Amino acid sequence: MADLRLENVSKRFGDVQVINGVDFAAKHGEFVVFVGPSGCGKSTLLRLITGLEETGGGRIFIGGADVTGMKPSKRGVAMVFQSYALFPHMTVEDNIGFGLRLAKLPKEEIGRRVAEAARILQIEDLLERKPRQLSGGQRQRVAIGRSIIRDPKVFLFDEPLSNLDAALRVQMRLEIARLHKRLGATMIYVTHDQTEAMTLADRIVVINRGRIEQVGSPIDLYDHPANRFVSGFIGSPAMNFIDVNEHGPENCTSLGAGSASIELDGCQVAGATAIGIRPEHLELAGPEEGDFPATVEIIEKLGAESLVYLQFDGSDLPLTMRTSPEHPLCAGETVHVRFNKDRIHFFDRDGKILNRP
């Protein structure tokens, strides 16, 4: 196993600028996950990685080799795609092997590692089935198992669980946690599913068109992100945002939200545009306490609690918030919200963040 280093590495196609100066590190045994909307260019940057894409610009290091002009085979990665890729006529068994018979190693070692790699996912009863024979969580342990007795430096996850239904992607995210505790091993997994990215990360890479726009742990990025994208894109449900029309005396700002306004406390920023707060730092309270009224719209009743769907009064800006499913609430219902003022985000005309909370 190895680390991995990116320095200024870039990727056009075309006219189109793909990876822009990406520079970034992996320790030994870390695991890193790149997330970001469709199209940022996280897949483009796993295959740069891989060597299946020819760098623009820039260099890659692994174990600290300098392997951006190395083929694929030579680079000691092995990458898990979003489809299995097995070959549908061989057995699970010649599935895992099949790269090691390329190489022409004996076949005692062969038959030696494909049981240590069926042992390690809990595949051994299966490795006489066909992959038409297998659901597709075994399917896609069986790519995993390629990949395992490789004996790479570096796994790279493409999407590996996009094609599984929910309940199975929850276990095989936790199937993927436990491989990487058991071997120790670098693993750079790309997702658009931030859910993904905050349970298995050891740090988060949020790229956004081609940038990285954040590097950290997943409870930092998620209380302490850099900026609006950031902020919008890790939190489910997603991070309200909200324009402020104007700064006000005494401490109160006014939102664009009817005659909505809220009293900072002297926590006030200069030169906000909008601030942003979490669906869990609204709570609901009586008329006194309340910083404004608004309208239920939809509630979402999801066992462990409910989310509830606010409309402004006076404004269609929508607003998320993640209550007690004890509430007794209803839609068309008017409601008072109160903020928690210690958790607001104040974000700039560029959407950069004014401060800490």
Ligand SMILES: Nc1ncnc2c1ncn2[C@@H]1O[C@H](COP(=O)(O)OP(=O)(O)O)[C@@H](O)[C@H]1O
Contents of the next structure:
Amino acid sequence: MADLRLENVSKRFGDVQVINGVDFAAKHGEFVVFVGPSGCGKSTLLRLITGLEETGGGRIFIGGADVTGMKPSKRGVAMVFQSYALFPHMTVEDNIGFGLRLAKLPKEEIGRRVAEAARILQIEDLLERKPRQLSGGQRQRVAIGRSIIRDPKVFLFDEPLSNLDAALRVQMRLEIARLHKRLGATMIYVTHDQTEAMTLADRIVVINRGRIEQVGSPIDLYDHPANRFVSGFIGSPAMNFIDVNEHGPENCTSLGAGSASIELDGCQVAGATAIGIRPEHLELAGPEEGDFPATVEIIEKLGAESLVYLQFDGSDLPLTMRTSPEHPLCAGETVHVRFNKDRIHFFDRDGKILNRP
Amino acid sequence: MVDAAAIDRPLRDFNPWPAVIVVCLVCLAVLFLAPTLGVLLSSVKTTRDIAFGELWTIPDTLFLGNFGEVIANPAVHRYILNTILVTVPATAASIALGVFAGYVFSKLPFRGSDVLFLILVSGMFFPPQVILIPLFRLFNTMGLIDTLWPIIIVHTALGIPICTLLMRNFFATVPNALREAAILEGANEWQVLMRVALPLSLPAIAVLATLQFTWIWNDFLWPLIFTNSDEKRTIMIGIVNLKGQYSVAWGVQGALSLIASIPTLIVFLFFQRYFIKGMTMGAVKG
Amino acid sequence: MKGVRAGSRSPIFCGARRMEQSNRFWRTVLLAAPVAVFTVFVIWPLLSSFHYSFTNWNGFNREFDYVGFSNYAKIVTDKLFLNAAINTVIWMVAAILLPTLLGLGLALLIDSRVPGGTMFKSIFYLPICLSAVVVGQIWVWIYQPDWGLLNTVIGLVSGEEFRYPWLAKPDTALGSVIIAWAWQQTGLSMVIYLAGLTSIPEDLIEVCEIEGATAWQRIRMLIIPLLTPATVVVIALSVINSLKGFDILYIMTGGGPFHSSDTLAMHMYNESFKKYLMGYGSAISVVLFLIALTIIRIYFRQLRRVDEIYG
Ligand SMILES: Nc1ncnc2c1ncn2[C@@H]1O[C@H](COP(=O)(O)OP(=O)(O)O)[C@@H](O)[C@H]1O
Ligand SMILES: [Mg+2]
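Since the structure above is the form predicted on its own, I would like to see how the form predicted together with this ligand looks, so please show that one next.
After this comes the whole thing, all chains and molecules, with the earlier chain placed first.
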């Protein structure tokens, strides 16, 4: 049974259609990540689910019940805000127990459940402190503590890690994954960071301009993106895109690159206007096997691998290639590059994918 | 399509609160407006009507005789002129001094400037009665009692705390880099203040001008202490004085009160935003 | 003169020492007038008050004698002083409670995003820009025994003629003036609270919505505690303004009847400028000063505590 189901949900602010007919269902215990560029409507979608924002159309079901138009507190959801939204005048203990105190539960039970949540999040020592006396990571834990204590049907996270520094972000990411495993609860997690999405998600929902572009597992999205937007958004460094020449030779894809062109023999998809290829599917080759010559512009040595930024000769087409660090390359050098032809994605004029590499 | 979905959306629980709140607010607003309305009504009614208990009803005809009487009274002209002669220079002077001091405290701080600043600003908190007697003696010795000078001077001096506070806080938001750039261009400090900092701080000056103007125009205590002849009275004292003269001429008093409030009402109507800002920026004058 | 040259030359050509010289020059020039005016007309009189409080100056003669602590001794025995002090405390307590509670209530109502919020705000705020003289006059008419609004309304409600002279009875004079004063001050508290309300982060309110707080729980557990900084300012303003409370009393009752509405400020005025006991008046003003000083110190201590929590 689905814990969360959205049916044709939409929302507009004034003249701007921010959410556009979203259909989606999350299974029980699933970790779903909504990812998309800033301003695409992720937060709005989350706020529609919580009920903080009234839906403009469509229905929302949580735990099988239609909650459209219901008060936020009746929906059985908990939300962790990007800003943590901790009450500055309350101790950590009171912050975590806030919802239970509102519900007028007995003091002992509140104390017991707060202690339990604090133990899970390893903040037992901080219970007497005020939020101002906590570090960013600790505040984040308190905010999560406040959400888990109510045993909600669905957890909602709105970019919870974006206020943390890089190292802490990686650590908290792991902890959230651990927490999910431990609680086994349905979690909806919003981020603009595709790395976060890839590492955390059971399923990713890619959103662009208020619409769902694609839903799938991280690997699925990476290997089989449905369109050019998803291809470009998922994966770092991003996929390389090259336009296809309209009047290329038969049975061959001719790629336009300024004055010169690249001919890919024996590989053609009707109607393709552009191709995409991931950096790891470009490889160095000898002058004979190579599909095209290119100049090495910059090499980023990351240790385990190197990222090579190439300039196809006679054009300003930038390409990124992922290589093993053993290759002795230096900037300015001319190399020959080969396409892994099985892994080329073909896109039509509208950006829809045409093949399944 | 979206609209169709919107129609079959289940209705939200009916929320009666906004209606209740509006009703509460309207009742309170009527309560709050009633006194002001009373003055308005009295000014367009004859004293006879008022005496017969007709003050609080909406009149059928507007009686403008009260205004005529007030406007024709040369004493009123003098009161208003005196008030302007006090308010305008004192407002300008206190703001100018506040600008100077505020600039130094924010852009040219020195050792001990914090303490000096605190001393200046704390002047805001003390009841004016504390300095009443020595000032009276001082101006008496200088032979300035029953002139407008002591009023102007005291309002200037008592305006320094608030003006310094607001200007310092405002200048603090003007980037230091602007001052440094101007100085590298060859400007001296005076030019930086007049050509760079001041044009940027017009909003703060508007706040202070509205605040000081209202406060000085409405003041009652200082003219009461420092003037005693009718020639030198300001309008607020004039209202009280004329009360004796007209004894039970309530309609005339109403018209006079209204006329005396017009300048501050205009300031309130057009500069309300600045006014509120000044009041909430830690101002204590009320 | 030397300073002028140093200051007007372009600092590009002077060293850091020259720069500091120029700064010192401009500091002096700019601070001279404000500091001089403030010192002569505020600080010096303040200190002189202490001086005069040990004299028997009568306000006319140049000369006076030093009378030691006798003015202060008089304060202790002066029944009218005690009466004025009690009235000042009553005035202050009412001045804290009425405008603060009313202002908070109004701010909460207006902040609930009802239509016409700006208009309501202006209406409640309007009295602030009226002078004490005009406000006093308005309220004198409201309390007027024969045709005042209050008696008229009571008459209408009860159905029989009502002619109570509110301001002329010792029992009700002070209270009546306090109401008038609260009417004027409430708008100030309201705008300060409104400013405080806008500084409460939206997401905290949203947490309340998600966690299912009722409106009352939200106000009690979240909004009022978070408005503490605003409350500190409002209370400080109320206390300080109430210490100054003079104009409106002077207009409405003149401290009467039978000193029933005297405050310390009023008492000080009467002793100094009616009885011409300037020495005694100075002693009263010194007491006023010390009270104000104590309150200000408490205020700043609270402000620092609040800052630590809400900063
Ligand atoms: N209350 C609002 N009123 C008007 N426009 C809004 C409101 N909230 C969000 N928007 C607009 O809706 C779009 C989506 O916002 P949001 O959901 O916050 O994006 P995201 O969280 O994906 O960055 C943005 O263009 C934003 O400007
Ligand atoms: Mg967002």
